[in-house]
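Take a look at this single chain, the form predicted alone, given in structure tokens.
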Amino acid sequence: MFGYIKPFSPDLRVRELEGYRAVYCGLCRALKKEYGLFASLLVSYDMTFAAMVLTEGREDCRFASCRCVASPFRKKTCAVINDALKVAAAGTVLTALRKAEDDLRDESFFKRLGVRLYRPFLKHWTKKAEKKYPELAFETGRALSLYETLEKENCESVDRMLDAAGMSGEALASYAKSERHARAAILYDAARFMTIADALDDFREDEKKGRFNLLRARAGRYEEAKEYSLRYLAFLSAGAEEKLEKLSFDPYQPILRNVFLLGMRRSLEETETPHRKRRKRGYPHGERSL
């Protein structure tokens, strides 16, 4: 997936970061038990966040040992898996299937070959989840519709577009069993988050091969976009704290505002490193990748 919704590891605590791998895991596991070995690739740092946010009570912070294929002989600290962790892998897989069918548009004919061999896998996940969370799917598949259309629409407006992608992260919290307000208005920045650091990251790509980007609205160069960028998340940034003190109870408080005061705009620096491509995705092991 996306990847850009990760805390910035020097500054958390050890047990912060144990907490956040533990959950990273525990997503990998949930991915796995209700779709499959292979979905569990699609674990990421985004819906990592989001699982974090959904975390309700005392009883969802529970954790274990466990084995899994990244790590066979020794033994890691997992959450055990709950609600909070089943709405983010369902989320997880209704979003990676429109993602792969955005590259099918977009990308090269190597990179589209490849979609279209695991897209089976995905349309199977994803009728899974739409059985599990209906009205997760309804309102992810409706606010995904409409940035598309807006997209195929060349729309100048990025109010508009930020709009419709933080329609699909506020979906997550329809399930959620208190303070969905809350909760909601945290994975609606989120999901605006990640869509305008994801269009500043394919900005020269986008403008080299002449495809829309919504940033392009709003500057003509990379370095005004990324100016931009950095303001937008400003903006949220400076509302994020008292969302957060909003939630009653979140154990993962202290990694939340780690996300958005410092991992955020981490990863629009990040946007012309070597290793933009490669910090998308893995296991988040500390400083070397986070």
Contents of the next structure:
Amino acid sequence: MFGYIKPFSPDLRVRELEGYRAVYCGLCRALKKEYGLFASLLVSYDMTFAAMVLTEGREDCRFASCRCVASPFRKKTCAVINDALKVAAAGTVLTALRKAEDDLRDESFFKRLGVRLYRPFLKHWTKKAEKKYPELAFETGRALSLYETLEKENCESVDRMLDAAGMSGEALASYAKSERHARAAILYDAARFMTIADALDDFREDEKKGRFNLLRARAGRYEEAKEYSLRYLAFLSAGAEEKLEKLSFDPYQPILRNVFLLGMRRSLEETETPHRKRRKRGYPHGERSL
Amino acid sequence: MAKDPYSVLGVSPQATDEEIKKAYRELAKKYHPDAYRNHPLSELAEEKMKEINEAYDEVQKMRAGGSSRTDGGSAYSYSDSNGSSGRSGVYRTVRMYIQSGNLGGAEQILNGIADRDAEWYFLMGSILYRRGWYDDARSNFETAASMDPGNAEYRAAVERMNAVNRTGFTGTGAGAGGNDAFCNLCQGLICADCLCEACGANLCPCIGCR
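Follow the form predicted alone with the form predicted in complex with the partner chain, if you could.
What follows is the entire complex, opening with the chain shown before.
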């Protein structure tokens, strides 16, 4: 949703990078198929990650060649839609509505206008998702409500707020047929990371506007907040390895590991540069050697 | 992974008793076993129901127990039969629970103790660490160390929380991408293992001195 949970592509094998893109394409197609053409605009790196975590095994991971709406002249390799992608699509829709409502409060006038335009679509899609995956809808709603409540209370405990956010990640694993606890734990940590990264990204702005930011409880300045976030990430990464081991049958496991060990850190580093200047792929600009 | 009871119920610790009851009712309605008979998610629902009931009981106990009880009642009185003084016997039980992964049980016992000393904070920190609440875990360890500065175990825990190294980003140092990931992995594992050992558990038997 915010794009913080992604791999560091220079350190992926070519086939892994292609696999990752295939899942991304697969998510786009799943959104289109389950919810309609415009829904595929909601596709994100974060939910692509979720889809990879939820893949059951090698048999569940099939690729096919298909045309892409965004680049109609090239055929692309994309993952065949499986349960993992369907759940990820539902998760995308369910969290998108909340995000839109957040934006309505926080963002500028023009953005708000845009949001008002597509909100009715989101509501319709949300209803569909609720029907298909009632437990996911219920848990995601609960998690996000709790987060909002804690935010209003200016909760001092970073961990408690992250836990609320993490619950929405865990919920995605409700339908897993195997290793549900390990998958839930990974998604829990991923959701928590996403929340920290988002808080760090918004830190300076929140400081200016006097808005609540969960890192403010622990850091007065951006540099301290970044230090804190990097430390937290170190703990998350260390914990992730143990959980990833349980998913050794998941063909995307190396990519997941890359995300935790390299990709996430890059996301935190990127918060230094303004959005426009961030590179989508590859090394950040600047001097480097191989 | 044992969860914080307020989180399970989806309420803030500041919630009123009425809000908690409401949350419990809503959850019990959602995950009621009757609705999940012959349902593919029956196992999940059963697990959730158990978690919810335990969490509700725990919250009731925490709120009713209050600050006047230094005794804590029957939850751990059996450990007195070891002949050691009540408190250290209790803590021994808590450590045992933590080591065997019964975080919920360990936390219940600790929550029943009103008089909190350094070891209480250390043990609570260990539980929080296992649950992934790293920030609160660190606060607890720091409190333990400040209450009992001479204790090496508590100091070591604080130092390990602070010593977690931030792994290198660009991957240039280690050359081929694979190497860098491996270094991060090892570093991560070693850190995680050290921290687990600090709490009496052992993540990786082949790492460390114990």
